[in-house]
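Presented as structure tokens, the chain that follows is alone, the form predicted alone.
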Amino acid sequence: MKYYDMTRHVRGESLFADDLLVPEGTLFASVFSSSIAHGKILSLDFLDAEKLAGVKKIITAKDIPGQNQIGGIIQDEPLLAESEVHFCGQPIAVVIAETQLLAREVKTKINIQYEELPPVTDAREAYAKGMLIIPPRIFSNGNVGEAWKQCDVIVDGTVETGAQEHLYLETQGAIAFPTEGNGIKIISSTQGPTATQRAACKVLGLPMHQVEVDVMRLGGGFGGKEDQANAWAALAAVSAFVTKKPVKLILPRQEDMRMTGKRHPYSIDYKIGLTKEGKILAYEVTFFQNAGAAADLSTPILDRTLFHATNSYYVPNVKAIGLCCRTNLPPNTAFRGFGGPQAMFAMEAAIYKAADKMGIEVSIIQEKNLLKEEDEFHYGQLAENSKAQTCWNEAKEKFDPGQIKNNIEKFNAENKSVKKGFAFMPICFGISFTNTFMNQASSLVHIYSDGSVGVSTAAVEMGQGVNEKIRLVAAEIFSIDKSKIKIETTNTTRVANTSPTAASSAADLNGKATELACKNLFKRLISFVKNEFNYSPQDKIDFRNENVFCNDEAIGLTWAELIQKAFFKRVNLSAHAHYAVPGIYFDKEKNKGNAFSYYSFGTAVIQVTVDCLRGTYVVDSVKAVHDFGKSFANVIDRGQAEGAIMQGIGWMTMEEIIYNSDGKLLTDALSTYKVPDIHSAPKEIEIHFLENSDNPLGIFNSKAIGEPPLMYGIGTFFALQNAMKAFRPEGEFQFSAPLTPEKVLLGLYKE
């Protein structure tokens, strides 16, 4: 995998926030949040700590220049607590001071003093006591309460799903430069620098053009820099605006994870209704989500749960409520899958119940209702272009899973305290921003008049290769080599209005606005060769290989030559585009509308060994057919592929979050939470791309490919489970994630 960030990456040259040297006298700033998860402030104390020699200023809610709030669906989100806390690490002050030690070491000296009031940590809980952020949101189709009549086979049950921590390698944070007509310039780590800008701006009371964001490239996002990075480019612009010097704030790992959102925990009621064959008729659920103490981007998340309730399959008769609820913890966030991981391990455990109940295979229900060409979505938007059963039939001719039946059969049989299952892993998963008007996106193309090219796009780059992809588009138009491509930081003053990099679509949004000002600029050069040469309107010209062709003939002029022919004539070497995806909509009235630009479908068969004796496991494979449309960058391809599937694995096995009663989390370093590492990697994976696809709506007919494979690690839980079952057939475990060692281990044995 070689392409510029890569390359630097290996080399330790690669530059982040932490990294930019930044100017003489820059101050330095540290966060002093709350230590208790619901309370009132009767008092705070920091007139000596503010005496401190080297000690600039400690901000409080009351020197917030603007409005104190930068809640952006909803405005539920204080920069600064004042009155009351609603979370441990809720920001409550800014100390800024000379060094960064001594910003950090201050914060002790400050006293504060709370009336502590009872936290509510749990969603139902909220529920039970009407804290809602949002009314019920509710997506239907058919008729629910009459197709139970019609059903042979009813199950329903309770599912869990926990939280996850990012855990970017680059933790939280900016750096807030101020700038002439009292204006700021804010290095940031944010996925969404017009986010980030709107919030700085409301916080400072400026108007946008006076606020600027750059964003270098992101050591790590999964959606934890979406929203979640406005508050800490606030807090550093604030500083820097009412010291008027540059401040920098970054987060300490612990602080970053007792102070930031989570992937949401969900807790999910379900009922599955079947006929004997099993055909699914009914499916309702009812997703208990755990929005934490704000809004955050918890509406559109929960929106993309109900999206996805029926994951790969279709269901005639659906009803899926969603409840957005308001706890005493950190405000929840996007995490790759955006919600739609839960909806799909719902149902997937649905199915898996139904199963057992019937006494059939599940994979015998996975593929009979598979979704087909033209099927209808509860939403009201027709499954177009359906690979959902070209997938799954595609994986067990490639994978044999007769063949890994009968192994694992075998081996279970021999073997008393070691145990093997596997499972399939069907998904279906929505390609767009469900807001709509997010679908948009602009890219700045210059042609020096040397013949290099700078693109800015809105992408942000944070190891996903979306920087590679957009200089392939850029090449592939004007045929030259990448090395003359630079794709510059991603900049609010040279790409305005942006959408954050989030929901899959940055390759797509970005590179089709790249490649439509590529276009533009290459109309353009052919124009000018043929007014130069004096070749006729219907003579074809193109570029191959850095040279100028006419009628399939090289006349001669090199890609150089040609720009500086055009520079000395006055041709416009720069062109602007903006793309908006077409043919997307969606009633949020009546919940109905075609959300989603096209979808991505794939099947993964998972295998797993458990050691019964003390509840470890080790997942032996994952092998995938996935639907990359045509992939243009394999290598980047396969490698977001397996990097999703990991991290999947990990949110179903051992993730753990622990909040206590209190609200304070238990799981706050790398000591007590724990992420796959190379000895909890499958032995194998396997990714096939699935032949013959295209995709017209894609960049160069590519699919997105950053979130869709982190569902395949749903399966994992599964493949447990059946291991599980073969060494306690009786038993009836709980659809409850993470499935831990120690959940494994206490599931094998009756108490």
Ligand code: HPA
Contents of the next structure:
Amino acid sequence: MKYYDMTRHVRGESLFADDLLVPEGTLFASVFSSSIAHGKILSLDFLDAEKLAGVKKIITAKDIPGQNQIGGIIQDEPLLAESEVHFCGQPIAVVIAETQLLAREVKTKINIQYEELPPVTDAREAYAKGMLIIPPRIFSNGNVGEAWKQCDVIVDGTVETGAQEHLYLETQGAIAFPTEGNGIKIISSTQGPTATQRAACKVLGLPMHQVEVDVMRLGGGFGGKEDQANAWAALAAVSAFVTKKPVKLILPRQEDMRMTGKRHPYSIDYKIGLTKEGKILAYEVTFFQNAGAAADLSTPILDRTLFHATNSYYVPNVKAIGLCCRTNLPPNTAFRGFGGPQAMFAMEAAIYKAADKMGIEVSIIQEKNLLKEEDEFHYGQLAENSKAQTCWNEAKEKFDPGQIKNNIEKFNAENKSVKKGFAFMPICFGISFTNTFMNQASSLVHIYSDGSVGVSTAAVEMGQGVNEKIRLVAAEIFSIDKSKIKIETTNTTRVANTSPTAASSAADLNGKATELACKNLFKRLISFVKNEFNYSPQDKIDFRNENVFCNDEAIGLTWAELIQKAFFKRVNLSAHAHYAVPGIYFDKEKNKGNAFSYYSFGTAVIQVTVDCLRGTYVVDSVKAVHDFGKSFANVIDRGQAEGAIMQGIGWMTMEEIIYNSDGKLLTDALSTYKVPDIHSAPKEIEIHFLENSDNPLGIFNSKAIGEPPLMYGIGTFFALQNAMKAFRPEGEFQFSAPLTPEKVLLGLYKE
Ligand code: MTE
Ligand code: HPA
Ligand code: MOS
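For the form predicted in complex with this ligand instead of the form predicted alone, what are the coordinates?
What follows is the entire complex, opening with the chain shown before.
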């Protein structure tokens, strides 16, 4: 894949938090957590566990030197439970011992007594009980009440979407080192080094300059480490602070699955109204978001749900209501798409149901309502440069859905117990953090005196290839080989006040900051050359392939020689630059504004085959026309698209998180939680890069790619339903994702 870390990854040489060599005397921490979803802690007794050989200490809330609080947006999340527990897996104590095994074993000796209280695990039940984390959020335009009167067809219904486990290959973890003068250095597997620094400072009661966070790379984050890396880093930090020793805390897989939040399950009520020609006039939707026991990132996630309520379509009258419901599940959190996918699933379900009622094809309604350039979203932003129709038209041209339809009809007529189906899935995803202030980044570029370059930014490499993209930016501007450029660890003392690597915008934000820093250095070097060699201001100096050119002729000076000369002439060879996305604002009272810098568009066509005797299925193909802007890292971008599609298919089909009514996670291992493997991958993935696309707001005119293609996976659900419909035309199917083989089977035969 010609990826930055490729060789080291393949050889197993890449270092993750758990691989780092730690100093002698490092201690190991293991987290003792609640076994019930809701209750009061009556007693907590370590018996004589603390006196066992090799056990250093067991810390609880009262050992926290600062505030026992890690809530990032809303202060509702204690680091360690004090008198009450609110979810199964909520951290209560930390055992610190000389070995990891011992720390884990000692937990079985802790005696805890609870007074159990009834847990609430369902979002609608939480809503009925008034357990909202914030007041209802409402995004609206036009007048739905009036619009219903103009509609020829109105349908309504309910849809459900399930949770999703991030299943990053590297589990959560951190190592904390006491530093001189009561400070702490933390190596963390976090997407948000500054957020981790802030959380650690709060619990330690230290100013931010006393806590340094360093991130080498992540073995995947997918949103699960945007906020939820903080707890483990903070616990490691408190442990190190209290014991005055380095402390390593790595979650075993099963604890990670039980203790951390997931993609938010949603329960959604919709009502959609259309003309008899299929033009959507009104859409009303209420999102019951299952936030879990603490706010975490639920509120901005809910906002993105509201932003993406109408997916790729123009709807003149919209009322979208978001309810952030507190339940007794682990706090749910960011996950690739950040609340967008749930909204887009609901919109597609509404269209599907309307088409069913009207007896027309879903794609007729989809196509008729695609966003045009002059259309406005319900929050007031123009769909400027909308590529919704272009992508759709190109998909039609390239994939020939007419032919697909004929083939499928023929196949279905000839086969009794095996049926095929297909669906179109258009997507539209806004690029920018929904919190405007977060759309900033910086970069620190050093050119060393030998001509090699080190770049530090706020971006965290988690497999998505952002380091390679940043390296390409610096290489392009200096016109030097990328082997001369190293992307340094992400570190809060080198680059401060960072936004997390999230919202698909790390390459844009940090790439643009790097572009600015490199251009500053470039300008400095040009004036140095002009001075040094007495060129006139009109002479055109540039660099090509590590050589200096004047008026298109090589002047016999290499990059390395230039840098050395500049150094001896005391030219500043370091630059820092800050980038803030221009032109975005959002009024959170009126819920209107230009929230996004730009949009990512595309259309996919998904084909499936269902074995109607067994309920099993295969995804035959996913073909998409996607707008990458001007991609400058095609292989990475294609890899992101393919990976996201797989993750989206997993969410829609086989990945099923089940909590029992006591709030206990039943699917806490890979034997019970199934993610797509190579056998369940689409037999064919074909992705076309939309041609002639441009995007000055993205780095080097590209478009962000990390999250948007996940939403193509949603089409799989509807393709499966179409195949089911071919088997059982009179069937009334539930819009309840994931559509597991069990649900398919029940749907095919249920009376
Ligand atoms: N790809 C890999 N391999 N690993 C990841 O953890 N995270 C996704 C996406 N692609 C992820 C990934 C998510 S949730 C986001 S927001 C983006 O990458 C973040 O990186 P970017 O801003 O550089 O696209
Ligand atoms: N995406 C990811 N993370 C975020 C966002 C977003 O839109 N807003 C705030 N944090
Ligand atoms: Mo991605 S969910 O914004 O980390």
